[in-house]
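Coming up is one lone chain in structure tokens, specifically the form predicted on its own.
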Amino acid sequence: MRDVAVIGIGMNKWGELWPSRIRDLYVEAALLALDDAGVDKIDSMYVGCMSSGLLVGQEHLGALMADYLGQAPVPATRVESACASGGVALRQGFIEVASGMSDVVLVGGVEKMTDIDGGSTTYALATAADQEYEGFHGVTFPGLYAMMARAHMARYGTTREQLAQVAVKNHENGAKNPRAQFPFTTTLEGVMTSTMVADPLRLMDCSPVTDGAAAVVLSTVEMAKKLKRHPLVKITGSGQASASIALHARADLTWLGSTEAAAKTACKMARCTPREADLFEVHDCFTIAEIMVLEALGLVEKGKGGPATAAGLTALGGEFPVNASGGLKAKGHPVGATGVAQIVELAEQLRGDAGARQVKGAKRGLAQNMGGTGASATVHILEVES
């Protein structure tokens, strides 16, 4: 298996991008990544996207994006795994380069979510839940994560304030990210007095509805060394796992088993532990999700994710910085693009190009992306060559 490098990255500013079509968003990010890599020829491409058919009425994205990017007739494949679509697309690109099937692969993620009303968006996102047992009864993702939060609070004593601290920390980081949808700070009071969505989760506990795209160019380490455009960032570990979609089918509502399994696979490949990473980009679709991910990755013991956050361990200057980008909460969450954007952030950090949110001395980063309430998950580990 060949060593794989991230040779180019690209991402547009996220938000409510009314004038842009889904194809425009993808092509913009892809061109930025290709320019950053210094290449104009690719062997194949992947498009991570969850719900373009429901959100903008457009399927068959692989061929569409290859055409509008001017890359036809290269093989182009759309990848769907709910909110983990981007992470799974990245893994497919990684496998293709590592196997020797292709030398240069473009991996992008995109979602255009604001062209329809809120109820329709909620329905589209809910298709990532179990339709017969959850969707049929009207349960939305805020409701599902609220159940997970209540279970965590009951079992481990996680507090309302600890949930709020996740949002406060991520908005503080997001305020330093020029591409973030909501680059502003907030307070514990601001989070805890925001509109109730699904008890105990309030509006400021929830990631937003977002338009946006992100892209990376993958190639061999050998090619990266020949290009000499950036510090050499390698993908040293890749893991993917799945779990029950429906919450009622899980043995424990407070545990993300797919994240734990994906991390074990990625860390075995990278020959490290999660604790040995210098920074983390994780899937904070709701504040409780970040707390549970910390535990599933083994960064803290079960039930200690809330206290660790409140103690500042996950802050930008903390023991293990989490979501320096602002996370899904502040940066935004165009669901198909999120997993790829995490890799963009890690690559920038490892290159030393993250500006005001730079994690000092970052040499290894870990990205965790998941779909639904954790039914699918990917973990990738990136390292910069000294």
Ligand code: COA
The other form holds:
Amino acid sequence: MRDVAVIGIGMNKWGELWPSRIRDLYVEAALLALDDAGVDKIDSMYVGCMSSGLLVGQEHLGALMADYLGQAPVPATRVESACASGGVALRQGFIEVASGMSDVVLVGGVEKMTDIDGGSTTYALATAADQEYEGFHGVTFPGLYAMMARAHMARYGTTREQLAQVAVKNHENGAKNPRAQFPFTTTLEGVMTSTMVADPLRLMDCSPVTDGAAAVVLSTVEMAKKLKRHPLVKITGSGQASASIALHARADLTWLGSTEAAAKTACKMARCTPREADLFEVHDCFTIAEIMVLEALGLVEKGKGGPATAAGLTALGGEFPVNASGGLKAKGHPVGATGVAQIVELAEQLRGDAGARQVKGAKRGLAQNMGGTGASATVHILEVES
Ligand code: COA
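To complete the pair, please output the form predicted in complex with ligand COA; the form predicted on its own was given just before.
Every component of the complex follows; first up is the chain already shown.
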């Protein structure tokens, strides 16, 4: 297997971007990444996207984006794995370069979610749940994560305040991110009095509906060294795992088994433990999700994610900073783009280019992306060569 480097990164400002079509979003991020890498020729490309068919009525995104980017006839593949589409696309690009099949691969993720009404968006997202056992009965993602939150509160005593602290911390970080959808700060009270969505989760416990894209260019370490444009950032570990989609089929509602398994694979490859990373970008689609991910990654003991967050361990400057970008909560969550944007953030941090949200001296970062309530998950580890 060859070593793989992230040689280019690109991301547009996220939000409700009505003037931009889905192709504009992808191409804008892709061009930023190609420009950052200093290359204009690629061997192949991936498009992580969850639900363009339902959200904008457009499928067949691989060829569409290759053509619109001016890269046809390169092989172009769309990857779907719900909200983990970006992370799984990244892993495909990683495998392609590592295997020697291609030398330069563009991996982008995109979603255009605000062109339809909120109910239709909620339906599109809910198709990533188990339709027969969950979707047909009317349960949506806020509802599913609310059940997980209730179970976590009942078993471990996780409190309403601890959930809210995740949002307060991520908005604090997001306020330092010029590309974030909601770069405002908030308070515990602000979160705990926001509109109820699915008890106990309120509006400020939820990631938003977002338009946006992100892209990275992957290549060999040799090529990165020849280009010499940036500090050398390598992907040293990649893991992917799955679990049952339906919550009722899981032995434990409070445990994200696919994240645990993906982290094990990625860490074995990178020869490190999750704790040895200096910063973490994780899938906080709802505040409870971040708490459960801390536990599944083994950063804290089972049930201790809430107290660790309340104690400030996950804050910028804390013992293990989580979601310096603002996370899905403040940066936004254009579902197919999220996994790729996590890699953009880690690469920027490892290059030392993250400005006001820079994690000082960061040498190794870990990204965790998941689909649905954790039925699919990826974990990637990035390191900068000093
Ligand atoms: N965080 C902070 N502010 C938010 C927000 C969020 N998640 N979502 C919306 N807002 C703001 C809007 O900007 C708007 O502000 P304004 O009145 O100043 O313009 C206001 O809240 C109302 O926005 P609206 O779009 O009407 O909200 P909504 O009630 O239709 O949707 C949610 C809110 C939380 C239900 C929706 O964002 C949602 O479904 N989120 C979850 C998405 C999801 O499930 N993703 C997949 C995860 S697995």
